[in-house]
Every structure is written in C-alpha cells, then in structure tokens.
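Below, in structure tokens: the form predicted alone, a single chain.
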Amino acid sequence: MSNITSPSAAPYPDEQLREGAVVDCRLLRADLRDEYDYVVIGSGAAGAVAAHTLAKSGASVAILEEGPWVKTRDFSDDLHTSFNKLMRMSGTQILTGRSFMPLLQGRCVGGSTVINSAIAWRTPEDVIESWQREFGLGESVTMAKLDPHFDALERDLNVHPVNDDVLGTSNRLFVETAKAIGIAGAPMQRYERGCKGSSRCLTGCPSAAKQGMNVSYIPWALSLGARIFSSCRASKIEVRNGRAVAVHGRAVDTEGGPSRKVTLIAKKGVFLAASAIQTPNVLRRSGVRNSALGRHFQAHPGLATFAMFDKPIDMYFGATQGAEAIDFRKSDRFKLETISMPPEIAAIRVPGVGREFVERLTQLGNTAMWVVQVRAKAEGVVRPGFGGADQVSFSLLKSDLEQTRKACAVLARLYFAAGAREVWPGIYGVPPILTSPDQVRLIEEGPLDSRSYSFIATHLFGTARMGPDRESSVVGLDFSAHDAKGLYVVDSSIFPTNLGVNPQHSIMAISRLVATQVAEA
C-alpha cells in the first residue's frame, strides 16, 4: 500500500510536507546543482506516479515541474484568477489547422489532474490488441501486465462511481433518460474522497476531495524522501555516450529577478512525463533526432451542446462530470458525457441577442450541458514555436466530422427525450435553437466543416510513439528512447493511438508499470 495520509490527519494533504521537500525555484538566489538516482520531468498523472513508485523502492528522486504549487486553500472560483494560476498560457493555447481549436493544459504541481474531472477508465482491451497487432508492441503492454497497476491505483485513489448524493440533477437526468431510450448511461468512475458536489473540478477542487496528483502521489512521494523543484522549466536532458545523465532547467516566473539555472544529475535515469505536447520538444532540445518525433499527434476533440428545460437543472451542483455513455465508442468513435462549466463560459453559448439573450441568461439554472468526445482519426504535428512555445497543427478528417455530426444528433434526441424545451446545438449552419425532435434532422444534414463546430482539444496522444522500429517510433519496447538509454518516456506521447475513453488511468498505469520494472531491474 502507498504511504497515504489519512484524510482525517489534516485538512489538506498539500499542507503537510516534509521540510526541504519543496524548492520554489522562483526564490533561488543562486544557480543550483544536485544529484539523485532518478529525475522526473513533470508532476502530472505520469510523473507523479513514477516519482512515487521510484521513491517507494528506496531510490532518491527529484521532480521538476514548470508550474507553481498552487495549494488547495488558494484555489479560486474566479475563472480569470484560476486560469492564470493553473493553466498553460492562462488557457489561451490553440491548435492550428483547418480551424482553431482551444487546448487546455494544467501548468502547476499536479498538472492537468488539478483541472480535469478525475475520470478513471481502464485501457480498452481492443486498443491494447491493436497496439500489439498493428504497432508491434508485443508483450511490452498487455492487460495482464497493466491490471495489477490499475488495481493499485484504484485502491490508492479510492476509485468508485459518483455517489448518488452528489450526482446532481443534470447527471441523473442523463443516466435515467439514456437508459429509457436504450443507451447504457451510467455514473462516472472517479478518483475522489468525499466529493462535496461543488462542480469546481476545472478551477481546482476546493475541498481536496478530488484525488489530483497535488494532494495524492506528489505529497506521498515527498513523504518518502523525494524532492520537487517547482516553477522550473526543463531546458534539456543531457545525453552522454548514448545515455541520459542529467536534466538542465531554468527557473520561470521570477517576477523580474534573475532566472537561475537548475542542474539535476540523474545517476540511474530520467523519466520524461511532460505531456504529448511538451515531451517531443523537450526531446528535440535534448538532441534527439528522429523522423517520427512530434508526428502522429492525436486527440479526443470535445464539443458541448446545451438544452433549456422548464424546470431547474442546477448543473452547478454535483460532480463536474458525473455521467457518461460509451455505447458508440467502437461503432461510431464517440463517447457521450455530462459536464458543467462556470457561468462565464456557459454564457458564451447562450443564443439570442438583446432582451432575448438576457432572458435566457436569467434562466441559466434551467440548462444542462452534455458533450461529445470524438475519437478522431486525424493526426497532427507538434513543433517548436516562437519564444519556446509549442506549436500544434491538427485538422479533422471528413470521417471525424461525420461522427461528430451523428453524436450531436444523438445528444439532441437525448435532450428532447429528457423533456428539454430548447436544444442549442452551437453549430454554424444549423438553427441556434431547436424546439422539437423533428428538427434534429437539421443537425444530421449539417455541415462537414470543422469551422462550423466549437471544438476544444482534450486528451492528447502520440508525438513520441512507442514501437520496435526506430524509423517509425521514438521510444523502444523497453520504454526508453531509441536515441538515449535510461531516458524513459511515460506519458501519453508514447501511445500509438488515442483510446476513445478518458486516458488518465491508462497513463498512470503505464507509468507505474515502467517505474516498477526499472526499479526492480
């Protein structure tokens, strides 16, 4: 079992930290050099689990995190404040291509686990089989190998379906209506302890109930002797004689002061867990030259629809994402989910102008927000951008848009079956307000142009694919980069494809598998 602080021992686990375990690199007065067995780049789902697993084995571990440690008591329900503190580029990142697509990534201790909805899905077996069959992964990643790690994660992080007392009206209505019309709707499985139903996952859980890495595996790793260097960007990994030997970083957000250099010697290895966007560019800066690097980027583009009812829905009480349906994952490559967004975001999608807009805005409490998650076949490219930024180009295929259109129609029919008075598709070229099930055909006949849809990029994959062949992959079957032994890549950049389900659980299980194998070698 993990060294887990009891919830009753302290209000928040991020307040009970070993002295000297946290180095805020914004406050360094001189360059720093230190030495560890392993250096982990990134403190999100992959990095936190790797760090904890390695520390539990008795190894000395350093964690390098580009963002600050924002403590639970400092979380705010103010959207502007939260985005500035918790998200990369304050939430203004975009993918470019046929259309612009917003991209939200956490940039803080805990990474995107601080701002996501803590949804736990084991890797679908058909996905694992396709990786083995089509991409040559063989016995490196199997369900038999992953299942013990899924089991451990679920014990450690208290994975269970959303409790009925915090399901909320929107989530409950989705589940009940889906079942009534033959769709297998169900409550989400999530990482949480004592959810209060505050519906604030996006801006940081105010009660530390959501088991993000900031209140779980990072504090647990620190209690075992690990050390975290926050507000420090990984400049490059030093590779000497074909082996990773150190990580060079630089303090960020120093408010006008000098940006100090941080050098962390890695005696046994480096674990790279910077995400499918940042990882390929860290590898490039480290001298990795590979034709597959940065390519094969995939995602699950998300799209929200709204509906207004004649009764209160109050989507601002309950689990932020509390219900789902995966009936269409294999047949049509999409998944249906519920979600709630802060009013500042939800108001953007309210149709109408003038008095009509204001009247609908006053009835925001009667609206529900249900979403589509598309398992897109499209592939994009991640490259270095200006000023050290990361540039991503990504354009959806016609088949992806056909699936999107079908999914939006399914959601519209689901809304009307639930008793909605109005459905707001939010698709350019389709009426902004639908008032009867007969009008759903307008969605089904709608445009196949990504510019007509308000996508947001979620769940990121590829860019450092794993495989046996250096010409078509970046990481070998031992999870070490082809060009640098001892440099283990453990985030979703190594996934050959996307999954069709939320990836955090898969990322964590694979990271735990790799860290365990390395520690036991």
Ligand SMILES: Cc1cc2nc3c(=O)[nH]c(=O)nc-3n(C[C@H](O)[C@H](O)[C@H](O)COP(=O)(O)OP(=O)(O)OC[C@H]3O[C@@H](n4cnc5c(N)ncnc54)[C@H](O)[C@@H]3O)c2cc1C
Second form
Amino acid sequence: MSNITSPSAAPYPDEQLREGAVVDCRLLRADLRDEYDYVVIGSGAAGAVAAHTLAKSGASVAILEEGPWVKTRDFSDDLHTSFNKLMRMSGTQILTGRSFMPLLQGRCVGGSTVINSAIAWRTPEDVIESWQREFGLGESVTMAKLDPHFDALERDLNVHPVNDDVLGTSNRLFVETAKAIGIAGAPMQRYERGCKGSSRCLTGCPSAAKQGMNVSYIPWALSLGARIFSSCRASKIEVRNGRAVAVHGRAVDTEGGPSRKVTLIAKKGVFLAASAIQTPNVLRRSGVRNSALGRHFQAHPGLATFAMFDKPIDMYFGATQGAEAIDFRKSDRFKLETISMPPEIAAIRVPGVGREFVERLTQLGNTAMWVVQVRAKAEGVVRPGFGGADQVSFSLLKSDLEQTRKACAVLARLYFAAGAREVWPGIYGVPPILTSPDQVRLIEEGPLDSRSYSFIATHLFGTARMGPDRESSVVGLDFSAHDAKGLYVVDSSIFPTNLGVNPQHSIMAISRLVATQVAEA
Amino acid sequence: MNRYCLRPFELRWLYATLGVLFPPAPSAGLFVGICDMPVEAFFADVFAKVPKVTSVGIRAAIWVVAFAPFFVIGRPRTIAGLSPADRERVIVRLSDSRFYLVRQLVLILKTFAALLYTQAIEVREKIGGGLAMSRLPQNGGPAASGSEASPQRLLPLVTDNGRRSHV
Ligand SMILES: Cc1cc2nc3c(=O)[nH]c(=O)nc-3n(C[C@H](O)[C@H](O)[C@H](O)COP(=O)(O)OP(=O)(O)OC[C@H]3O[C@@H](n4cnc5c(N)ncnc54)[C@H](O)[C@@H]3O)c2cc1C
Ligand code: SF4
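Switching conditions: you have the form predicted alone, so give me the form predicted together with the ligand.
Up next: the whole complex, starting with the chain shown before.
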C-alpha cells in the first residue's frame, strides 16, 4: 500500500545521510563493540538535542534508539499502520489505576516528536521558582540559564505562531470565540517550516514540515559525525567504580533472526534520555537503587470533547493543534487546546450505537474537537512489567477531577458561544449530547470518578527526580545519578513536577543546558 | 495466520457485534457496513502486531459480548443467535453499563473496528476525512486535487456480494 502520489523531488533531511552514520541493528551479522566519548540513549526530544550539542562540541557521539528509523516518505495516514511502526506497543500502552488511561509514546528515531503536535512553550517562571524553592534545585536550573537555550532552539526549529493560511476553521473558531468571551485564546507557537495544515502530525508529518527530531537534530548530529544505532534497546548501563563506562544493548524487531549484542564504550559519559517511563527502568536494570526511583510520576492527562455545528468545520484541514488558551493554568491547573484527530480516533467518541451512530458519524465534517490538559497533582509509580514492558500505576485525585470537570464546562460554554448545535462531553453520567448552554451545569455537577472520563496521557514527568539528596531524589544537582558519576539523565524524568504547559521545549532546553555544561567542563 | 487468530465461532460473534457498532446507514448515504469489509484479515493483522496483552483484551471483549445476552436481556443465546434488534439492545446496554470494565471492553472493540471501518473510501468520503485528505499534500509534493486523490491508500474493501472492491 503506497501512500506516495506526488513525491517531492528535493530530498528530505532524513534522506542522504552520511555513509555509515546509521546502523540498523536488525541487520547486524555479528555482535558489535564500539567506542565513543559519549553514548546517548534515546533519540527523542532530550536525546537528539544532547547528541547534537555534544557532537557540535567536537566529541564523538553514539545514539542508541530502540525503535526503527521510519523515513518521511514511508509515513502512512493509515492509523493502524502508523501506530504499529511509530508507537511503543503499537499505541496500546495504558496507565492502570482506578481507571485505564491510554499512554502514547513514540518508539522510533525522533521518539515522541515524530508523532507530537509540535507545540512549543517555555517553562513557566513560577514552575522553575517552585523547583528552586521546594525541591532545592538552587542555581542548577534557572530562567537565566535556560533562556539562551530556548533562544537557540527557537531559531533552529523555526518556532513561530501558526500561519493564518493553515489555521483552519476549528482553530480560528476557537481563537475568535475565546476572545469574544474574554478568554485569551491565541494561535499556538510551533516547531515547523512550511506546515501545510494536513492535520497529520500524529502519524508523522508527510512533508517534513514539522521539525521533529527525525528531520532536525538527529540528521544534524549525524552530519557532525555522530552515529545512530537504530532498533537497538539499551538493556543496561555498566557502572564501574561509581562511574558510567558503557552501554549494553541488543538488536530488537529482528523478526525471528538472531538478536545481536551491541556494546558501546562511553569514554566520557552516558546521557540517558529514554523518557520518563523507560528511563527509571533502564536505571533499575543498571543497578541504581533509590527509594525515589520510578516514584513521583506525574502527567498532564488530556481529555477531548466534541461539538457539532450547522456548518462545515473540516477539522482535517489546519495545523493538527493550532490554538490554545492558557488563562486557567495558574488559577485552575488546566490548559485548553484545539486538536484534530484522524477519523479513526474521532469515530470512537461519536455518541450512539448502530444507525444513529453512523448517521452522526457522517456529520463528522461539521464537528470540532477541543481538549483540556490538566496539570494533575496525582503521582504514580513506574515499575518493570512483564517481558521487559513498563508498568505504570496512576490514579487521579478528586481535586484533579474537579479541575477537569470545570475545564470541560468552560469548553462546553465556548462551543455554544461559537454556535455549536450539540456538545458531546463524553463523560459517563452526563448526557452524551447537550443541546443548550443551560445544560452545561450537568457537566459542572458531573461525577468525580476517573472511570467516567476518557483521559489520555502524553506528557510525562518525575520518575527520576532531581534534587540535592539521595533520599528524595535520583539525580543530583549536576544532572548525574547520585550513585553513578558520568551518567547524566536529561529527559523529563528529572523534573520535580509537571509544568502545566507542553513539555518538549523544557525538555530540550534542559538537555541542551546539561550537554553544553558537560561538553565545556 | 498466527497462534492468536480468532476461531470461526469467535469470528461469528465478532461479526454480529461489529454489525451493530458499524452498520450500513442508507439514510445517511452509507451503503457499506463494517461486515462488508475484511474483518477477519484485519483482526488477524491486529493480533499479529499488537502486544499479547492487547490481543487477550480483544478476545475477552468478544467473549463477554458473546455471552452478554443471557445477563443483559435474559436470552440464553450468544450474540450471534439474536435478531439484529436484540443485538442492538444488548450492545446499547453494555456500552452504557454501570460496570466500568464492561464499558471498556465494548470500547476496545469499537476502537479497533473504527480503525478498519474508517479506512474504507466510501466511509472517508462521507465522514469528511476523505474529502479533506484528497486536498492534502502527499509526502511533500503538491496538494492532490479531485481525481488525483488516491483511493489505493485505503485498505482494500471487499464485499460479500461483489458490489464493490478496491484491491
Ligand atoms: C501524541 C503526542 C503529542 C504530543 N504533543 C506535544 C506538543 O505538541 N508539544 C510538546 O511540548 N509536547 C508534546 N508531546 C510530548 C512530547 O512529545 C514529549 O514530552 C517529548 O517528546 C519527550 O521527550 P523524551 O526525549 O523524554 O522522550 P521521547 O521523545 O519519547 O523519546 C524517547 C526515545 O527513547 C527511546 N528509548 C526508550 N527506551 C529505550 C531503550 N531502553 N533503549 C534505546 N532507546 C530507548 C524511545 O524509543 C524513544 O524514541 C506529545 C506527545 C505525544 C505522544
Ligand atoms: S499539520 Fe503541518 S506539521 Fe502537522 S503533519 Fe500536517 S503539514 Fe506537518
């Protein structure tokens, strides 16, 4: 099944890579052993930026990535195919607790940036202050230290507000209506060069417009001499005499063929950037023992609501996520966003069964999908699961559900103010279809039980917290694990808390800060 | 075929369930339902690709729905042995069940079925995704328009009576 009808003549940044820069470990004929200054585990937001920064300093760098490199020309808009190729556990991971919460993570070169919406937000100042004040981070992470890194990232990845020509009806309606009722709705700032508004960020950008790591920092790092080992899972980091000295991995997805061993000696250090879910388990397998390891997991659970209009909304045209409102972040711990999900996912949330459902489905072109992201206070735990999987338990608190309910009510009002004929809150215990603003109170009085809501988790934090002492944290103020010098953890597992804004920018800036400091030391 | 493949009786239950979830709706101009699509091949592919725990979940969902008629409407039949109207009654009650796990099991089936159903070009054209997709730039090239839209990008659609097939 080919999805290339009009291939671009110009090569994409993930094509024409330096000879020998990519080692697809599925094809290895023998075990491999190699030596570098630094070994980076994970090629997502954190790993790619660290690798590029280190390579730019002149160091030799190896990147180990569990997933394959799926090239831009091989992206498919078929969700089933894409999820199988790009996502961890084909997109079927879940957080378990009082309810099940789907957890989406990329597992490919570029990590979750290949499937994300490219929204850029600098870390809010109040969050940094709380890290300094409440978690003892002191001068390790300050706004003044991060700002130059944000500047550089924004230049490199062309961060700018969504262009008007690809805003699309849903995003535009959100911005205009929000402003009309006194909410500061605005187009999002995104990492992109020439977004065509295809609404396909979730299945990989088909035109390499989205500046995911697969078409930016990874190819740039490779052009500076770095090498990537794809389809290779880091099983453990070898720590000798209190210092990280090597990474041991194995080829994966070998389709029944032999799974070769890969050993990468790290002369100067190891950068662990496997994400807030995988990082604590890599550390465990590497012998790190610490009472905070895997604990304090936090998220920004997201919840989608729908509304049907009398006019076409055509949410399949426009930036996948193009508009947002941040007003409620500090006061109420939530953020409002627009989103466009492929029909496969949108269909699941259309109310009704049988003919009535299908009839409603045929009006999907008139529906908009807006979402809430809650800065949940709840904390969960990441542990090793069966067969090398990661197990996450996480249950929302009553106060998180109160904020969710409030956020859904704000969205419902926004929809009606925008002229919606029906609002579909998707909350069990609240009528599936609301037809007038008076009914919004039904959401406000809705259940405070997470099993009534269909959350999804994509923003993940806190499982190898940073802090001054080994009793309450895993990583020290120099960003290396308390018990393993030279083992730098640079993804959001070190964040003491969640943020209330989309995390990629903070992750990249902190990773760049650490890599710069280490390279200059 | 792989070892997690559905047995013929499980497939009958699955068809009966999915037929209720995604039926044809001629009143809305949708003449194909999910049972006109390659359900068996699709689920075989799903079972081959998703983690084992997910295939166990799908199978559990099929079984729970299959035997639900007895508990839900007091009929000692499987879902496949009911009239279409009774099947719908059962599925409606299950989707609205006060038991979270039951609702989740129906949701699992709806989720996977939606992956198949929304891939058919007839469906895409009707639900809007197809129209918008035809305007999209394909992998960096200029936007395809009108007849350039590529039906072959969608899963093959085969029907029992041979009315249509895009293979
Ligand atoms: C659907 C979706 C939409 C999102 N939208 C946005 C957005 O618009 N803006 C935003 O700021 N954030 C967004 N996010 C979140 C953002 O993408 C992540 O926070 C960010 O990518 C995390 O960076 P990371 O480097 O920690 O992890 P990832 O980007 O997930 O990368 C980790 C990489 O490590 C690899 N890995 C894991 N374990 C191993 C191992 N043992 N050996 C080798 N490799 C390993 C993984 O395969 C993966 O490729 C979104 C996330 C998702 C899923
Ligand atoms: S919306 Fe823009 S950035 Fe996202 S996939 Fe489409 S063209 Fe790429």
